[in-house]
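Have a look below at one chain only, the form predicted alone, in structure tokens format.
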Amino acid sequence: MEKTKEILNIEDLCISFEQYEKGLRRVELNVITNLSVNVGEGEIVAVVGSSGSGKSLLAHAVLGLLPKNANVRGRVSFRGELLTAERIRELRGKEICLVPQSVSYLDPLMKVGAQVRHSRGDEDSIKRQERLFGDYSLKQKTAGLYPFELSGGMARRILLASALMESPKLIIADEPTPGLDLPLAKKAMADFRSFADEGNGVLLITHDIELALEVADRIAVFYAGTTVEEALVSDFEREETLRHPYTKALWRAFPRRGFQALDGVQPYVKDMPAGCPFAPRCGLAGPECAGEIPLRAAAGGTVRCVRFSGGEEINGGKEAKSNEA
């Protein structure tokens, strides 16, 4: 892949949570293991995967929003500088902005216009807020409403406007389009594309892979708390140019591919198999899949799979099941 100057670099991120079970017995749940992803200048990197794969936790870890019982290891850098807790607080909402998944992030006691402007009342801020409202088909009187007076789609558009109100270097958009009709969802994606084209970066966390493929540069595929593949958007044009069996299963599940379903479910954190977490659902799994499997470069992307080498799958395990997807 062509190298660009990195805005965000995440290496071997591990997140666990301490919990109590059956009285005072303390356990540690490892929910993210050795997760890696980066965003360069001018890039949109879309993060896709099943619910529970760690996508939102990734966003919260970067922004320092995890609860107190979370243990975080690994390296997260912003523009070449290691992100400490203090540095995150300085950057959050300024150089790094979040479009959160939940509309509950809106302050219920403040009118939404003031929230989008971050309480600023100068003429330039008001004009910018009004322009953003117009861009997202929000009437100007909406500025005087409280969050409880908004529909779900309106609240979603307010969150988008709030992130774009500032001049950040990185936007982390966590499921930004649910509740939006298709034209507005495409408008949001087009705005992210324009933002990236100005030399900024977008980490786009989404379930809508096909919408992401219209604007993203690269796709990072998560499964059971780790990165299993990173691919150029162009690699999704054909199944043969994808690397990991799970990514290929996602490709076959696209609407235009007939919603071909994959048997089985993503493992729960307490039932994680040794080695590759996808092995129980994979028709190519063999004994070697139970060992450590690093993320490595492969055919212009990266993959975490022992069955992929030099652009081809190695069919050393079981034959691929006909109903794998």
The other form holds:
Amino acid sequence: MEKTKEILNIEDLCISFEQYEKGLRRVELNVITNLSVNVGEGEIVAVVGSSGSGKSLLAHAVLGLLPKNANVRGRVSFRGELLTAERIRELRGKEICLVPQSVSYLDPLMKVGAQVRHSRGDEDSIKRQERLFGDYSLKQKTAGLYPFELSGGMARRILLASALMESPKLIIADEPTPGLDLPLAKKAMADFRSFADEGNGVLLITHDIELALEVADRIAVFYAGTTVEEALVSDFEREETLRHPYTKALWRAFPRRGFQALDGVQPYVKDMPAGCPFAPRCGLAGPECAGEIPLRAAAGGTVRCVRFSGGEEINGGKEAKSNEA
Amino acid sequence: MRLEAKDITFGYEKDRPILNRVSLTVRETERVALSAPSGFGKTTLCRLLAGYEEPWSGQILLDGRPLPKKGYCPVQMIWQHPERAVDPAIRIGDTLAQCPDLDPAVIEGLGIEKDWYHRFPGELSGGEIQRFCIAAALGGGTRFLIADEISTMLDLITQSQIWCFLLAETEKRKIGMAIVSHSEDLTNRVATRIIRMDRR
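Now show me the form predicted in complex with its partner chain, since the one above was the form predicted alone.
So here's everything in the complex, that chain up top.
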């Protein structure tokens, strides 16, 4: 595998929330544990996984948008430089842009044209905004509308245009496609692709795996707040090349394939089992699944499963990089 | 039984109709997928079918009669954003308790667990809330279900769990469905008929 320059590197990220239960009793909820993802130059890395597996939190953690009661451990670095709270504030909206999940991130009291232009009225900005609107088949008069006057799909396109307005190095797209029809969703994906091909990075958070498979280079699979597998896109062609039982179950649930359901639900953060979070639903689970589960590198990807034979064990995040090549 | 939209015209603003003379029939044994580009008014059509809006002209008819104005509506809608469809300040179990004549088998079939009942919507994932919303739409009197992008925000496993249950349940109880989804793979899998709408 060719070594690319890293844009975003997340190592052993843990996020927990402190919550008050009844009265003054406090509980700590570990929502993300030992999560590692990196995005290189020219790469689209898709993060897929069950709803509630912490995908959006990851985006918010990178951008420093978590609420005050969150505790974050682990390392997040951007182009080799450790991201501190101050540094994030300087970078976000400029070098790192977020395409948020919900349309409610738009300012309801501001016309969308001005929002996309980030309130600038100079000629260049207006031209660029008009071109972006044209690219996304938004009528120019849409610029004069308020967010509540838009359909869901139009608002999505506004969010996309808004992120592409600046020239960021990294786009974090949090579920950018629901509400878009297929041609528009594919157009958005193609734009991410050409954005990445210019030497930028995209972290694409989605559960639309099929769409992600069309444009991404690698797929990181999340389950219950941790990365269970990182696979190459080509691994998704057949079930056998996938490594983790959860990824295989996902594969079998594709509407085009088996449309097979799996019993049970992802465990709630308060009653997370020790060891592998997928064990209660896994056909291969045994007593060893309750212990520490090391990350293994195998065939260009990684997997966190004791049942996976072969591959090399990675001890902690730091050594991961040297083993990867 | 059949659910009909007869020549309906509707818009949210005066003189700006979103739907112009749209007609559509769904029979009790059918699952009809509506496919159209973004912004076409699919959600609006769904809201009309479920009686949330009154058309400017034309009628929504259930077996030739207008939808009842009071009581449990036999046409139930499941929404795209479950977390917005429930009251965040009410425990989810209490929200579900408002649904009349709910068969306990539905709750079981959807994989709803007993200890979720005491949680507030903020303590459940989107997929878990959506299961409650589906259960609440499947009260004893339901004849038709309108499903507007009900699984777009769910992962594939949850999606197939929910759909496999819905297919079995609606076939058993002869509940007709109108489905909106952007995923062609999904509609090919679950719909018995696909209607493509386009601007004239």
